[in-house]
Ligand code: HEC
Amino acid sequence: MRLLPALALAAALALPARADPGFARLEGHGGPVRSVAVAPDGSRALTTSFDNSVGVWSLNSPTHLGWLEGHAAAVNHAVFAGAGRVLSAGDDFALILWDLASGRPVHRMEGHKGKVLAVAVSPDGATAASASWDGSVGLWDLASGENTGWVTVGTNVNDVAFAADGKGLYTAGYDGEVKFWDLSDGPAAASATVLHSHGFGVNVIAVDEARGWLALGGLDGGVLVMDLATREIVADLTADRRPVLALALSPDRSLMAVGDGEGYIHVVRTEDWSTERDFHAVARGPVWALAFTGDGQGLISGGLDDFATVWPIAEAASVAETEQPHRFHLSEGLSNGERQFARKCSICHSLTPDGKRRAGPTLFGLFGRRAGSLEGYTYSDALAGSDIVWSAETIDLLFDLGPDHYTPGSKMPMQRITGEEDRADLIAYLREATKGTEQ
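Model, the form predicted together with ligand HEC [one chain]:
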């Protein structure tokens, strides 16, 4: 797998200088972390991001292993798909099956007409299901990469899960319905049973067929657990924090964690649905990425920040009481501006004239340069046709408003730097570090 030099730096920053046992940051993404998944043996984790990439991490002593780059837009979800394989899906409507050893795509699976929010792999590892906002679930043969059919759900599909025997699917939709689809006669002929009509969009589901329950998390903040046999609601875990964005199960399924739009994580015991921990995990913004570590003792969470956090559940309550939940000390010696660049830009931009081209153009000689004008780089039409000239003011606007607003249609991923001082420091650093002939 490719490990870019700049990422070696980013990875080095990931380890807190002070020993915080059990705590770590998975750091290096260039945008918010959208999802996280942990391998069944607990050794590795995947993060997906608005920066179009999938991060692969070792959890033994958290280190970055590589980036899977191939999606043309935000990656919404990735899961481990059997030995040495990873399946990812994103806003580019595509699924990619990756070979972990080489970091390369094995199959690129296309056919959806809307973004793909979630993927699931059948218990035998042979088939993938993809939940899309085109109103369908796609089924894919992972050996060949071929589509094997579509289940027409008829509403934005937010989440999907396989039945334990692989012959059925659970879906969660924007129309508020949680459905079970019997696939015995093939996807096209699949018949649906409505398990629950929630009234509000259902974002996420978690299923434990062995113990006979399904949990759902809704747009309205609702967290309900139903008995699969009777379809009765057996627990209402609604905490009135909306929307619910993530549900995660510990490997032994004794714990379920709920992440919401207000930055809380609620950990409950599935035995009696009592609260194990309920804490404010991030000062600002949502928890939309959530997974248990392999031993079930820790959680990995992500949201608007461009890193994911690994933390021991047992310490979560006391952590939440402090004003700043994550007190990590990055390596001393870097200025704030340099650190901003290392963490948020260096994945995609170099600063040298002959700078090896990354996803983005080199920023060498940036000040005074017209947007989209560097020879030899293939810009989007949005930047190529722009009359913006890069200066302290325009760079400030770019990250105050975010590329999606300041340069709509740009290939640069959606990301904002909300701190005025962080932007000023970054710009001061860039002014020095990009000095070229134009200066």
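One more: the block was the form predicted together with ligand HEC; return the form predicted on its own.
One chain, no partners, no other molecules: that is all that follows.
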């Protein structure tokens, strides 16, 4: 496992000043930003990314404090887990509890058989819950790092939250059901109550038991607020933007923000569910990551870009789009091969020898290289022993069949390029751009 030097010794890199006071950026990731979290005191933020890392930031400047690197795949979620600790989870099926002072893992928690999408920490800080696509929620003792049981949900679990008393769990699943699990008799015997059947997969939930409501965001773009006592829908905030990917509550619970797959952020007042702000946060692409700043006056968002953006809510209405074009919006003037690379490859791979901060290995020198052989990159077992040699033929097969069929078990996400001409143009572009060594 590759560890970073202590965060206390990491250089604090001040973000460049911007002419527009409306927003700042947390820059440095080598891939899309998957989640963001803010410390209870508002002083620090966490960002997770497809580049397999957790970024730690001071929000006072803001400044970058360091990287937490130990996951072998994309990091989907991270939260603050008590004084000086962070809990993260990723596509490598693992959770890691980190000590912020040293930047080193305290516990690595394994046992899931699928990617972990979300984690939550109990109100007393003693227990963690992990939502996984293996159809379960894992419960973990944070003092020892030991698993204390599994709640069998039976479908991909996208989100999880503790009840206020720590004796129950709320889950959101791919099957569209939002459930409450009573843990009184232990996780193995947990009984489920279906609170809502949405009909489409539910990606995210937000719960305020004190005020008696639960909000959900679905694959269909639905945003519903349910009364926990009656299970009646008390507000429908659906804006016909799909899918809904993020929900965030302000520290005082007076505001809720919704992030969707079309790049919008909708901020509503929870007192009456009226709109506070509704703005286009990115030129194109999803808002995966969303959190309020400690004072509740700002939002931090992230998505396909390799940075997170800090938005002052009061000024958001005047900002239609970020000034910088989106990575995947740069289509004008590109050849078809370069366009295919931008859309399919650039999230995870660079073309430079140093590889930058990317979730996948650099493609520099790709042609003629055996799959799984680049020194310094940690491959999945499926690719580490592969006899595939990258050539025009094997790259064509990779995108024709899809990685799930051509390199099953690898970390490469499922995707295909169905057009024969598009694949040929991509291969021609890669042959030149990677300075291949093929004879």
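Residue numbers count along the first chain shown, from 1. Note that this is a predicted model, so its numbers are computed, not measured. By rigid core we mean the largest C-alpha set that fits within 1.5 Å across both forms.
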Please state whether L366 has a C-alpha shift of 2 Å or more between the two forms, with the rigid core used for the fit. yes
